[in-house]
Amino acid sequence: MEINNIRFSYQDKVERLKGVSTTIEKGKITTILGPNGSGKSTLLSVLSKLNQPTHGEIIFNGKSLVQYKAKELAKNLSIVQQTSVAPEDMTVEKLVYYGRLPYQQMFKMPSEQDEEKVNWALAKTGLTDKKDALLSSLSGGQQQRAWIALALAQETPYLFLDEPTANLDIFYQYEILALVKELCETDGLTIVMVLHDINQSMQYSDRLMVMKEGKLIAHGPSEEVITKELLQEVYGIQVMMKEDAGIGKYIVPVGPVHAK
């Protein structure tokens, strides 16, 4: 996915994005990271064509992402949003099978085909056990992964997903990321996700967008973005870095650059 000086204004003419350019690599996971307020979210819906920029273009295996119908992209692209709402009486099961809907033809029940795919999608997500169950009744993290499961059930080899890990305590943060390497590494998906958290997003992302004021500062290696130069001018922090043989690099908050 080539993203060509990408411009996007709501209806208030304020511009949210400012002549965003880079490539999302096939195969790996790409992690959106920013302030509140940087365009993190924006950029996503924008590459998802939720919503259509002012200005430039996104190439998408090749083609023009505006040439895409909603058929098609469905298809090639899924995307599990921040906040999902479904009816109180939906079930698990249920709920995934909307998935399929890209594949049906009005008036025709699910094929095997989609029952496959729909069982796989529980199965990868740990959700076999939970398929009658309401999605009202689940945890939180249940929840999170029955809307990825959605997601996998349309059967696309892009995967975005808006701040997956919002709301979840600290142990379905990490089951949630810890699916999201697995689907990347077992199953060849390409991941694009934001997210809040600076150390979770350089020990689980391949590559890593970092945004400030709707422009794209620094897109890179994970171990090579995140330094102390670039943690103070986008986010006004002092910290200090760290390595771990198990983990990797990370950063311990020291406070605002202005302390005294």
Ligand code: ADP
Second form
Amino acid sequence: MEINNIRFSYQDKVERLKGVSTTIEKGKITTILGPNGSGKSTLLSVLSKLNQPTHGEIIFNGKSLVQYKAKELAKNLSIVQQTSVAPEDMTVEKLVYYGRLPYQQMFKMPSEQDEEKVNWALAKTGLTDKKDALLSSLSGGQQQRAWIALALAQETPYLFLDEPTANLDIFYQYEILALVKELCETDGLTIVMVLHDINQSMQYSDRLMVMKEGKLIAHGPSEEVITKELLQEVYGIQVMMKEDAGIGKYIVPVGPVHAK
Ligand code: ADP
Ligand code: MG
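Could I see the form predicted together with the named molecule next, after the form predicted alone?
Next comes the full complex, and the chain you just saw is listed first.
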């Protein structure tokens, strides 16, 4: 996916993306970092055609994103948004079946292939035993996995995840990250996700994109992008850079950089 000089404003005409250009590499995990309000979710919404850029172009599989019909795009790209709300009476399996909509014909029963894919998505996310449970009865981690299962049932080579670890305790955070890694390595998915934890981002991503005030101010291989200077500039925090034989580079935040 080629992103060429994307600009975007909501109705208020304030520019929220100010000329973003980069390439999303196929078969890799890319993580978008940046402070609250820097434009991460907005960027994902434009990359998944939920919003139209006011300027610039996105080339997806050799074709401009504007040329994709909704159904065609839904077979190639799925997104789990930051806040997803399901109706009260929704079961896990029913939710995951929504992922099959792009493949179904109106007034037809789900096919064998639909059933197979739903079962695969449930198994992949460890929710087979929970398929008849109400979504609202699940833990936060399980709910997050149910939304990911919906996206997986969509059978798309590209998967976008907006803050998939938000509001989860550390066990469930790593459970989601391990799933993301497996989806990339075993199933060949291209993943773009938004995370807040810098160490998790370095540990689980091939590439990073760092946003600040609507601009992409750094992008590239994870270990190259994260520096003391960058984190000071983007977040206003002071960190120590460390390295561990097992997990590679990591940071230890020291505190805010106080303005003099
Ligand atoms: P992030 O995901 O990095 O926290 P967002 O992309 O959600 O940031 O938001 C970027 C900026 O756009 C913020 O200033 C936010 O207030 C604004 N914004 C987000 N959604 C809308 C909207 N629907 N209408 C107007 N402004 C919005
Ligand atoms: Mg966001």
